[in-house]
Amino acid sequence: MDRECVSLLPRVCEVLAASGSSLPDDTILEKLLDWFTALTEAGESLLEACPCLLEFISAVIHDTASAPGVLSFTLRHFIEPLLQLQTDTSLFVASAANQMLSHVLLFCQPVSSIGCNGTNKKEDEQNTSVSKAVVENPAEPMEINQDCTAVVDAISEYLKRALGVPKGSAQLHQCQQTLRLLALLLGQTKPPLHDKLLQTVTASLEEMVAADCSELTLPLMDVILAACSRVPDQRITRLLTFMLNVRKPADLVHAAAAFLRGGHHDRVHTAQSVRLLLLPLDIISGQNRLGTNTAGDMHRFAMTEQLKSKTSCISMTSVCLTNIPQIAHMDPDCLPCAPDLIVSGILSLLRICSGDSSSSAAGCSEVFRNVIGSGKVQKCALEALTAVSNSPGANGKLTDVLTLLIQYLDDPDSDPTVLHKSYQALVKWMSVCTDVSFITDQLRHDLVQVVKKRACDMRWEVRDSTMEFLGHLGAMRVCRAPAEQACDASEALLGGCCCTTPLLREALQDPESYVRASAIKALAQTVMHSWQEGAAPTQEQTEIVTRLLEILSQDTEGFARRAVVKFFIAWFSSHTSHTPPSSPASPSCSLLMQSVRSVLSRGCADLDWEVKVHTLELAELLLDKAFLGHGSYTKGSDARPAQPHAYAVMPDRAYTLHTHGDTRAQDAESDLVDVLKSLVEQGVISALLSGLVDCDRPVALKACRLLITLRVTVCPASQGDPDVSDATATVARVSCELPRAGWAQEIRKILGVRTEANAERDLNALNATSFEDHSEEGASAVSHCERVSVCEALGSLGLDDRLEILSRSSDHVHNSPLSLLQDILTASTSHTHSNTQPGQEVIVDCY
């Protein structure tokens, strides 16, 4: 390209961009459009030549007013390009350029809805037009925009051109990568143009289907299923039976997964899909479940012979083990057996991989030898297990289930997985068992002595799964008998807490965080109940929670400190809700009182901040609990009262309690001192403080929520009441420790910068109170901390404007990559200035 044209082409691509009418004459399209393919197939790149075709192109495709000609003329310019990326050796970009031409496609579909943005009075009316013709004879074919015509013919020979039946690898290729295209657009067009994209292909899917090629079978099914999804036709539901009948036993495996996968309601291809599928489990168990049918009988021989092959044998097992749980709910109208034979059939399945003789002895040997010991298979026999366990009859399995799943258990040579899936898999069983008496004695002492064994496994891996087990069974509640009350599982399968407490002890000690973890949690699970009856706590309940409270403040892995804040949280919420808040403290609520300061001050100071938003959220609890029945709390940090307009003028003012001057007011009053003293004993009004300038923005957000809630609570506004009563004095009086170093400090930072222009009149007032009240700490304690009153402070820390600030994002700005990136950048920049005003912090949502 001359020097002249290529000056001259962005000129030109303005004033095509801007034409917001079709161009006096067309033809010059077509000329322009000759010129760009002589250039391309003369070698020449047009985009490395002219990069103004790039900012063209974006222009026409995102003005909703470009002439419909000069948009065809653009989509022209890179048609041939996006084809030869779909079959590009890349699968992103194959895949990206599929999308891109389904796109494309799709836009040169006629216009059936109402309502099109960007268009004119008269084009509205004539869109009404259209899709009133439309849903008035639905069956009358609409026309395709005759300006998208050539786009949509060069797609449709492109598809004509590129699919037949592969003779190399090459070819291979770009036929797979061809039928997935194919399968995109159908299943996105409408009528005209799925049924002018379907009569261009047909007769080469067809030539595809007869070939057998293997490697086509999973993009041939899916484009005859987008092509089901709309109005059936006769020649594709032929092609459909002939995947379903006559193709090898493998790929027939494969598109009886797929038709299923699709979700179509044809009875008649969902049975005989079915049919094959369940076909491999038969043949490996040898129990002939399925009985005589023809058809099946016809697939059974050739389906043998390709099961001999040791990795057709795993590869087509496999399959079928991941269809049975849909299958396994169907209709039994569609089943050609009953869903309990299914599951005996998984469980003969099962025992053969681990080398159990006994259940193959029907079967032939050359198939089932070569299940035995494989881990895939068993794997995905267990999670079929799981899936079934709530089938009709599976509830006449239980025994040979649990026997079966304690032999798996038992088994030396089971993997780490395998084990975890047949736990996963008798916790499912368990929990849809009504009655638990068929569980004999010796099912028990074996279950008892494998939980044990696994509990001390080399690999931690099992360990870890085997403290999520006890866990799951402390949860459940299950019962012994029909008339009988119902009793947490472990206690049914394991005898109780004299069997599982020692564990989950003995797992706290365990080298791997996961472990501990895990043992943390199910030991919220399986021995809170006990806890809750109100008994004095005994040497093992303090010995626990000593321990738990070391893992908080010496647990080098978040893992572990994270559940040791759930547990409290646990346990705490499961003593508020069994006891009344008129009832005395029990010996064992002491205990829990006792360690709950221990675990607000150590996890507000944790480094990692999932354990400081979990420790806020026992806080809540803490509030919650306190203002039990209190008119003006509102439970929860996000149920907050609704906040002025975010750039309204928030006045500074001071928040103190409404005052009525009667009796029963003043005892409102005192009972929320007392309230407001044990929320201060307790640490929870420190802890919120702390969270309220922590670094890490979730933790700042859930305590500034807090705090505004707490703020309403106490000292409300004053709503103009000049008077301010003897009570409300008091409650200003109640204060806080603000310690000499850590958050404290910034804390300190914020209320002397509010409070500047009387900072030292309300100093030393404060400083008097805290002395008149708090005197008999002694010296030594007002030396090394100084107290703040809380209303003053929940009034002064400008907790709506960091509100407004904590709760967006950086996607107030603008909402895109680009802004995230601009904002890093800005951020590191800022940081690097000295004289960066408060206020101009940059928010950057790093969560």
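The term rigid core refers to the most C-alpha atoms you can superpose between the two forms while keeping them within 1.5 Å. Predicted, not measured: the structure shown is a model, and the values here were computed from it. Residue numbers count along the first chain shown, from 1. First, how it differs from the form predicted together with the partner chain.
With a cut-off of 2 Å and the rigid core superposed, Pro191 has a Cα displacement that reaches or exceeds the cut-off between the two forms. With the core held fixed, Ala154 shows a CA shift of 2 Å or greater between the two forms.
After superposing the rigid core, the Cα of Gln176 is displaced by 2 Å or more between the two forms.
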Contents of the next structure:
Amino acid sequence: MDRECVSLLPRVCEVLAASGSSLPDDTILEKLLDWFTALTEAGESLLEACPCLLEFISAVIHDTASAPGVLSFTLRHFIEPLLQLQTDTSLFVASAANQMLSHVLLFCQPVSSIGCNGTNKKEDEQNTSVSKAVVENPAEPMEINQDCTAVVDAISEYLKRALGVPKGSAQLHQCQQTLRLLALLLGQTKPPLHDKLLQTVTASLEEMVAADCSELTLPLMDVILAACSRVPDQRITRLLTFMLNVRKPADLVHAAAAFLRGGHHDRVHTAQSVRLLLLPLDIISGQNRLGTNTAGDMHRFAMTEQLKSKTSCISMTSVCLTNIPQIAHMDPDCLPCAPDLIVSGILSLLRICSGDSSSSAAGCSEVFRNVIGSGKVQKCALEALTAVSNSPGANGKLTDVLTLLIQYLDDPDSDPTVLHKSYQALVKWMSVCTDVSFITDQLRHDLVQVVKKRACDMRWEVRDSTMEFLGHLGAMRVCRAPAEQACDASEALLGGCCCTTPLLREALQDPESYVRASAIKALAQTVMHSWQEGAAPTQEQTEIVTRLLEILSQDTEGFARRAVVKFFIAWFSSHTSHTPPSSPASPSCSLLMQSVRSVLSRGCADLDWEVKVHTLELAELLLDKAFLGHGSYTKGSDARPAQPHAYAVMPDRAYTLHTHGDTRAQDAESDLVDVLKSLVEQGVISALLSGLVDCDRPVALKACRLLITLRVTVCPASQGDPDVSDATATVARVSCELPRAGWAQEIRKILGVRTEANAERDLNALNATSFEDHSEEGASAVSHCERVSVCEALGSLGLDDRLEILSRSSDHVHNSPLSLLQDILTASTSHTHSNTQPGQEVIVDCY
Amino acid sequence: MKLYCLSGHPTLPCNVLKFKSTTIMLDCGLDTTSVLNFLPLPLVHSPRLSKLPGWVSKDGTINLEKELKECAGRVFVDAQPEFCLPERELLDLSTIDVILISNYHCMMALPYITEHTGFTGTVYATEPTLQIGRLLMEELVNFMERVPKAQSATSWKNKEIQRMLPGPLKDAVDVWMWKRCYSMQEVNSALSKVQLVGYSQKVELFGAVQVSPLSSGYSLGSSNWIIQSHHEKVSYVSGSSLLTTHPQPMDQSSLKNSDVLILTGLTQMPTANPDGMLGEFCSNLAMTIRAGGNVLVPCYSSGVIYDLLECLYQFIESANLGTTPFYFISPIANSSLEFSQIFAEWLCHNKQTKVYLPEPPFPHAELIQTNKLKHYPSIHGDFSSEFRQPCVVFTGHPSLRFGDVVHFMELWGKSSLNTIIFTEPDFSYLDALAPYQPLAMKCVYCPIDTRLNFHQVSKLLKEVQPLHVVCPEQYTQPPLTQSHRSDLMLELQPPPMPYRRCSVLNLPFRRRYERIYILPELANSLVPSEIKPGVSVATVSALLHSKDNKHTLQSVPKPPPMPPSKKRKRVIEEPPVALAPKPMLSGAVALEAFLATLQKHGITEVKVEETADGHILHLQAEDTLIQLEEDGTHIVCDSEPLRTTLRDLVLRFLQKL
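Let me have the form predicted together with the partner chain next, following on from the form predicted alone.
After this comes the whole thing, all chains and molecules, with the earlier chain placed first.
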């Protein structure tokens, strides 16, 4: 905490204590608390730093009368109202009270090994006020022990009283809340207290479990699971068995799901839960896969009856399906059937959902008709199918899965989400598939047809998913046959680029920008492989590039333009990683470099800041490539490690620092000149300079960092080392063009200002370079002419200062604790002020 | 009340309802699926179709070379296509009083019913139904007359011969009922009998029943009908739709409180959701055009085509199909497109409001203006010179047996680049394609049937709660191909009454009441007496006058006035005193109270015997019997004074009117 804050805090405390309920903005306390919490977590002791806080706390605590909206509690006066609040109708209040109680109880644990020196309590009562009570660790240990015992007794007593079979909705609410509290307590307390609590409530729990009340199933399960998380207690285990056996079918399913979620390792109950969760699937698909089991058969009848109701059928089936991923990856010993049978079950269900006649014949017609055409079940089942793709034995089902997914993709009634999930499932199953040789030509043909159809779908969401799918396949490597080399999945499934590229190119014209963006991304993922070879660019390649550049300069939507820049980033990085730097420029390389130049110039002029940042990323790649091997160049403009692009294959390049011997200095320099010249030519320098003066902070920051890197690499002279300046004299002559208008004006202005400020040093350096060379270029750099020396500019732009300013978050001035404190003070002043002028409302915004 | 079922086709119904002395025909749909057994009628000479081998039975015993031709592995009748008519023998068609038409698809058999049958009644239909129905009939006649075929084939219909034929000819039913298409003259004559009605307009039929059309939401001017008397209500639900397409939305609430609801015209494609099919249509169309192929859409010239065009209007931009020409070829293409724009009051609300902007309600006007959609009466003439490929052609007939579509099948069938997209649900697409096989062209079946599905109809019935439902038997069981889908049938309590072709159903309700009017002066003379709180009764003597199924009570005519007396000024015209009728009695004699009264009058020795209808009181001293029954009291007594006393005692307990 800085000094200023410390000095302000006492006054703030005064204001807060005085203002009571009439706080103008109730979020400030919350923010204040957040800040305190952060400080405490960071290891600072609030009380040491600000003794005034204690005063404030006690002031608030003793000030309840004057502030009706502020509820405050201390350790004594304070359990009873908290217990009452625990069942408050407001969810926030109740849950805060629960949290508070559990904190208090934990605090009171006889084995006092808790490190926290205080608990914060926030609560919000219908936006009227925020009250807080900071419970501090008082000084007298003896007193605490007594207090603690009293508190524990009070809470236990309360729990005993509050738990019971509920009559009426008010009681039901109370029961639910109390169970929640209990679950919280049991989950956190340690043995002596844990056991004591358990002893207190077991009888009530037994009673409630026996009452078979649906609304209490989940809270009860939570309590029971929390209870048996420590040492298994026989009575609790019995309760658990009961919960998983003797209840209404829907409750059973929920209880079983809760059990699995709890992550317990009790085999008996796990097996039972799994069986319960698989039962609806078994019933609907009419396949008796779960074997015979007396308990199971007992449930089967009741569950079948329940499934005949449409709503419960859909909800139960969904619960089961959401738990299937977990089930599928369990130890097979816990499963009532082989994992691949679960896959078959999901497949049957999906077939029934789509109205397939053959697979439903065995099931109960009153049941399966409920899921026919249900989008919800379809979505859950597809998610489950995606999740079970790598369960043991699933590979054998690949053909079935593929057939079904193609059927889903073809189904005219599939909604966009279902289609999206079908694509996802297909990608997932293909990704785990080790051998695609057994995919029949018919399947391939069907898939191609269906993908072609969906690429023309009326709904853009579907076209978008289709493009994404093509991209995913393009990026995925699969083996055609066990012995063969890997190829990309779109090749194996769709016959490669000849099928996908026309679809993607068509989608570049799509009226929906998301689709265009996805198509561009997918193009990057699919065509890159074939573009890496150094062959002359095909007509198709040229057309695609032209169209992409067209999108970059003309598209009205940012998504598409961002995607274009990313496309070139991917192309460039995959190209660099596949061609050694020394190799002669291939024809396709020249197409790439040509387009990169256009991308840089167009991307920098974009209105979307993300496009500009991506453009700078491309510029960075060019820098990386250009200075590969140069000693003073450090890759990565940012402090953080360079992030590989989502779809770029980043080379594992090591930048070893070379020490330049005198003999090699000359070569290195002429290299550097060439490199710098080419960077100027490619427009990298212009891109960076225009980025530097961009009004979007991230753009300027990125450009600034890159420019600093560049400066370090090419112009050590500007850093004031006179010995090197001679050596880099030729480098300094490399100049770049400043256009007459736009960003260049800005740059000129900075250069002008800078020159005046550092007149002497800068001029000296300039004169040195220009006169030595008898050239006018350098000298004219500061004057208003067209070209500017790169090195000179790098030195004169004041990059380090700019970096410092830019690095600060734009809201650093406004969003600091200091400003918060100031705001509170200002608010209180204006609030008082507003009291004198009734009718004038003061809106305080702390952000 | 009886229902005569003349058609078994669920969506092309023809039923006759006998209700309160009226005979009402509900729709007269024409089943045209029979044409699938005939060879296509090519507009342009087709070498392939003209050189087909004739059919001779394997053993050579039956030679029908002239009538039957083998084509693509099947046998077809080489004659002018014939239609399967509604049953004409089940009842005398001349006795039909009125025909109610629900939509233009369900009136195509009208000339067969109204012409040459002695029919003298009236046909009721809405204006769009009449106008578009006329267009469709004209088109049908035109299709047939453009390719005249003098020859008619009858030998194959011989039962003995038909038995020997290969399928599906062998299995065709009622082939003797099949008839060639009517003439334009018959169409005009039939349509001249149509009287126009508007939605909710009430039409009195002979004073006995009132009929009224309600919007059914299926097509322009489509209606359901309410047929009601004062105390009975029959609803007739034909092709109806709850989807938001171009017509006015369906009026559901007026169907409430029906005694009987006759339900026909549900979707023929219960598993094909129209939205999905529309999407399928669009994506297949775009896919074909992008690949450089042509798209053929065999369709009716009115109805779903309006929605297809509207959908394409929105789709062509997004699918980059802006430059692809769309052709609509039909003798009635122009009229159909224009008629749709002028029936604003029959359109859905959205389209109605456009008229006031003013804008054409359907966007196909804009497609025509921008030259994206062009329409031609036939492939001959202008079309052939302006025709440009790849393109999309909408043309009839969806059976692929006649109309311009036959030409396009011959033209485009050989290329796998082209696609035929079936959107009409009336014909099996495989059967339709049979004479064109082998076919390289891609076939897509996306039948768009917007009529009610089983889910919607169960909801509707739950809401309107008819006492009884009558429906085609097809609706009472799952479809044959999906026997497990119990959700694709009507499940009602009480179960619906199924009918099939030639069924005669006794509708399960009995008329119990009849309304009778009473004239005001007569009503004025009544003296009601309250027999229990809220219920008053009066006797009336009047004359019942029945005319045109209306019954009226009139005052009994006065006898002629007395001859004037001589002393005029003293005469007071007194109405002749009619014989006062004996008062009517009501109520019951309470036994205990009666016994008490008897006792008061000195009759003490009473033996009471209980009988099935009441009691017998034996007055032993007086040797008298009193029989008290629910609807009568008998006093058996020798002494007249005693009888009178007893009678008066009994009367004390009864109320006089």
